[in-house]
Amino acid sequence: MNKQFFLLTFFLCALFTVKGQDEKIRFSEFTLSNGLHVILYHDNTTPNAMVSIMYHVGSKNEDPERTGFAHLFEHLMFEGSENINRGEFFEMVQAAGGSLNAGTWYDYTIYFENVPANELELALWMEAERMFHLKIDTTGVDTQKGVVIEERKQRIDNQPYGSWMEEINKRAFTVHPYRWPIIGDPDHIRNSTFEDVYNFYKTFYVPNNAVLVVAGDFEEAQAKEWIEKYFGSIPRGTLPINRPNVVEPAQMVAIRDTVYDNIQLPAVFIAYRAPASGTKDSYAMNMLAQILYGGKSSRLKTNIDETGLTLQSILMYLGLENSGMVYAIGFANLGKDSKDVEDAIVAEIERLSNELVSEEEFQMARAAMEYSTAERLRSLSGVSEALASSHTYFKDAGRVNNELNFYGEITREDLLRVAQEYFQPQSKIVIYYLPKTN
């Protein structure tokens, strides 16, 4: 181990020890009588307050014949309410000096407002308004249907390589609802009825399917009073919530296919199913992904990109509530063969199944993952989402204070074991994207 590496590792370990032991995320939590779980995180180092609300509904909770509804509601939730006119939601938050956004995922949908601390009550009232009094009418529904269908055209259908994740996932998952894309099928959106949309809202956008996080500078007693005032009277949801419990069967044969697209540069997409988020194996997989594609000295960059075989290679691990995926991408350099790109990437991935990583690689990967974990918890948005997702997935918001320990428990032998379990030759999916020949 060289001197610079030792000093870097020593410095990072000291930093993370302090963060892990002395700077824990301190929060309080309670549940309203209607089932809404509330988490309060006080931070007086900022003049702002953030209101986040995570609904435990994503694309995996949809009817297979009505996909895209979770994402459609990300749009509909900004249409207004009984007391907020259409188009005023953004205007009211921005006029108060705040910002707002939302996001849809396979497993959840999240909304947040970041406002000056003295506007916290406004943000809480607005979230309660759209939880209980969302304006759902034919004008808004028809408008947002068109917006979502157009968004799919721009982001997937008309984007070079835009369909790659959709093409992989529908081959990786044959029974689990991760098989369809978050944005959904445009025909499902187009053909859905007003009743379909309204029932989705009444099923999933209820207090007992949500966690509310208030983070930033506020008085806890006052925040609790406002939360009870605006959310406490919202009725508990009573409709059954679809929680998929299907187990995807193991893939026994490698899958290969070719997609012809409006592209100029051939690309190779390789994927393996991976562990679910929050499992011990997920922390090991994050470290394996870091070794393969984290930093300038990672294996793909050093052994593939720098040789000139690829213009660029990419690898990512996506941990989801019920499963996960590892995606590797290689863009062949001019004059290089796609098969050579595939072979080189697969060789690097499968090498992790055949030998222990070096102690230096291991320590660097762990330090990098600990750093990214600690860095995420330095912002209100990062803390808010971490608290909300920890409660949503595991009913344990306190997991945010154990993330560094989870990485610290991983050994080199764990990396070898996880690589051997998931990076098997018969478990891979390989898709070539090639230019259309007109």
Given for the second form:
Amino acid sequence: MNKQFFLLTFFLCALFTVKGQDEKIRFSEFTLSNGLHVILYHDNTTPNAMVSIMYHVGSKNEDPERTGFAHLFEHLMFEGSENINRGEFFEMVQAAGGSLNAGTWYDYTIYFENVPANELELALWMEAERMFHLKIDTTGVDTQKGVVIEERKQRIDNQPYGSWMEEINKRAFTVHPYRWPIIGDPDHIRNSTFEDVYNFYKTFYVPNNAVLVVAGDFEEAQAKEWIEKYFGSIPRGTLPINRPNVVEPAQMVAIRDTVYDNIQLPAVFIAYRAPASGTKDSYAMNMLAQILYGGKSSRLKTNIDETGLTLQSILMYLGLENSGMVYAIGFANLGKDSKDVEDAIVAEIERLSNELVSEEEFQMARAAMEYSTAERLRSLSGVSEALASSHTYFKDAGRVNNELNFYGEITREDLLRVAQEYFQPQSKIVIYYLPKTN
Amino acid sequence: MKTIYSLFAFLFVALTLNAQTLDRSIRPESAPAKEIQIKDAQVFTLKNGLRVFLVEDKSTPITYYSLQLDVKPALEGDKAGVSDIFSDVYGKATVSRNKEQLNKETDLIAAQLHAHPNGVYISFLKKYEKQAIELFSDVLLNPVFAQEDFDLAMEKMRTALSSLGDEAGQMNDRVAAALTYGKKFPDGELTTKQTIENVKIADLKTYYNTYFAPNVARLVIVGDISLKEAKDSAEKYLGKWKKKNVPVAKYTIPSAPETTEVAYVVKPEAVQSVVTVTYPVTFRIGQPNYEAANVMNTILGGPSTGYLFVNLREKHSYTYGTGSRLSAGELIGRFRITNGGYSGTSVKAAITDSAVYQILHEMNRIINEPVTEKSLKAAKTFLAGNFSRNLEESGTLAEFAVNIDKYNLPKDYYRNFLKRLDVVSVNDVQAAAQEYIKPKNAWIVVAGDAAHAESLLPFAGNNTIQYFDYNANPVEKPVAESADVSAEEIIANYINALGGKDAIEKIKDYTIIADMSAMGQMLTLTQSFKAPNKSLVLMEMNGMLLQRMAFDGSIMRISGMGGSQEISEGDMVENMKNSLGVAPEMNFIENGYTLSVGDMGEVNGEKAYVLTAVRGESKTVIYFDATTGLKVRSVEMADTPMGEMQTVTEYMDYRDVEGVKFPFLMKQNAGGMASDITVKSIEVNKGLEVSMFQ
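Previous: the form predicted alone; requested now: the form predicted together with its partner chain:
Below: every chain and molecule of the assembly, starting with the one above.
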């Protein structure tokens, strides 16, 4: 390939070398003329490479009458392309010694192949194939509808408490598309048509709605040449992309409900809305969640689990692109009352909005953030996913190297302020799971 | 041959053509493979017998220490649960640190500390190394088993045990483990509500005092740490740990069942059944065909392209995930069908029996059919790729060194892994399948709704479904709803539902034209019948005759692309005579069939009467809808050289033709080949010539 052409096509960003933690993620990035953003991360510790493509489409971009579609589509992306027969996608990657997978989230869908370094070109060609000309037939669509419906049963319907997130989110969000589950409604899935498939593909599966990350052992100039060769001529998408911008109104009244499930052990699920991913407040919320339920001396573990009130409690913060959620779960021990569990968890959460956390707890949370950031960036897949999502959400992959600085800026007063903003009695959702009585 | 696919194919053609003409049909060739470097772990032994395995990795900010005991503890027996409680109590406090202090010190350095019956693990950021190792060795050497923590652990365990039975997957796992290993082997012991009450705090202390010793342990260190630092650290913190004599328990080594048996765990209202096929098998790391066996299992049960995945998920949509695991064990290994992970596969409840059938079919297939060179090569490359990718995690090198030590493997065992893998042949794979895959000596374990249990009877070598509770204790078969009708009544109902005996007998001949889709092909079927027992079936594709099968009442003539033959006697002819016409069931009794009625069954969620008809070697089970009386499913069983073959047909969309109902849609599955037959037209009493049936 002509070198001059390269320079014209690629907008080459500076190499990032940053301060803070001893080891920084060094990567380069550029955008093809069709809008495909590319990030290269070199690491030749082992002779392996990883190709990831993140499309900026998730369940939140779906038509409310076609929920589960982003996820169904993820399955269809393995069906084949103009030059890859049905069923061959898996086969080719494995025959090359690789492994592959994909995932659908509220905000994005990611596909990746882990391959031996000498098969990088193949993986790039394959991803370009399905971005350029995916091919699907009736058999494929019908099969994958069936598979997805079984997936729903396995993950949700046949799991004790399996529907909890669905039950909470549909109450937490009244207008925002986060109100429906990623896996979707089986009826919507059954009713989806070829036209739906086609429109979805033409709208979202376009280079200007994606970021490609190549990580591992490769030669940079060679990788760029292949990327230009296979992706460069894929046309830019032209259809308007539905990016929901509805603002979910604040919840004014506490919500309380009961779900009867095939379970023997009652459980209580408590939820609050929370900051969107990447906002300053999201870092504070991560630390709050750590203080509530992170280390062995965290508040829920010490004051609820270790007192014998619960079999187990759990708390997690989920940051999404447009919003976020904090979920707490408590399984009462035998002979203990779910109401006491609820009161104890809520008291711990709300206490954060009444008083500053101790200096010691604050230090623990900082140390934990440092550990988890390092842990996340230990593998090629961890780095790839972090770079891809940083670009997708913030158009700034370099944020992966700034995480610790963001945490460093958070003060104990920030924690109090964020807790006060989000952990209000009226903004709480409480759902009891009780055994079905036959 | 061009398949029908391309007709339906929905092609997303790119809108713009590019000036550059890239031929995208050219698949990139592999570049030369890069060499995989395998660095040896550094190994040293302390005076007290503790062997230390160090992998120095300068690139990671996180270090971990993992102490692993290599012991064979006594069976827990009626105290099953000691190790569960031990996990929850051990590591909570030490002689010099109470629970609160220990937790606080761990959290201040964000260390991840886990103590368990087989050792202690800690990971931490390098800068906290000193504090972390101090905590690690304290937990290892000076634990306190406090009554308060014991009581709390017991309370939680009681609560957890009370929810057993909530999840079909867990029920399946428990029963499958107990049946595979037997209750006299550690992996087969189950903690129950009864056994947990026998566990005392003294048992935990005894366990610790008996089995925690440096001479039966290995310490793995991975991180940015030099050999000298590791030696100093191990010596300083663990050098004073005293060796002792550690008893070694003898277990009853399990063996596979003599014949395949079916175990059913009832989980009422389950929307999916969790299915596994499992048995113990002698399989160890380092044995000569270890690589061949792994290649074989990859082809049978590997992800995405394994026989099981392609059949059960991609072809039939029975499940979201399936695969198989062949795991090596020091004393005994295990084969099992999984969901692709570590549990049984969850299948659509209504097709539980079909899923089991397909699983066994694929197990037989890998034994009977040599694998293709292509799939052999793919599986080898896949395993080589996995091997290389596992090295991304530096702990893998430590694991290699530990295995070499534990199993007495040659020093270069892992360096030669790829060479050994490379020479595995098609014959080696088949030999491994014959050695390790045992569809005739397996436990089929299913957790699901009771309604689907009896459909598994054909798979039980001992002709019984054995019911178990989730503690793997045998229980009585749940009381099924018995069908309070006779075989004669079922048939009479059916005849009435079709339109009555008179209307049926008025049909002297008919011709049915139907489309048949099978394996992506579309065929045309023309079936003509003339009373009492003449039949002609033509199978065509795109106007081309593939097969003709004529029966004139005594001689069957089959011709087609594979040549032609005439058959005038034997089972096939006898069966033919008795199975023709609108409702051959009408004449079952006078034709010498033995009929029996089973318990109420279910077809696609509807209650059904189950009628079994046996005549000579042939056996057919027919399901009649309890409400409409119509035939909704038949299962024909035949012995073939490939083992027993089942043909399952479902009858749907009954429509009236000249006063008699005919099914217009039939879904058939014959030995794993699925086809849909859609009727296009039925013509009746056109006075078909006798000659056409010659």
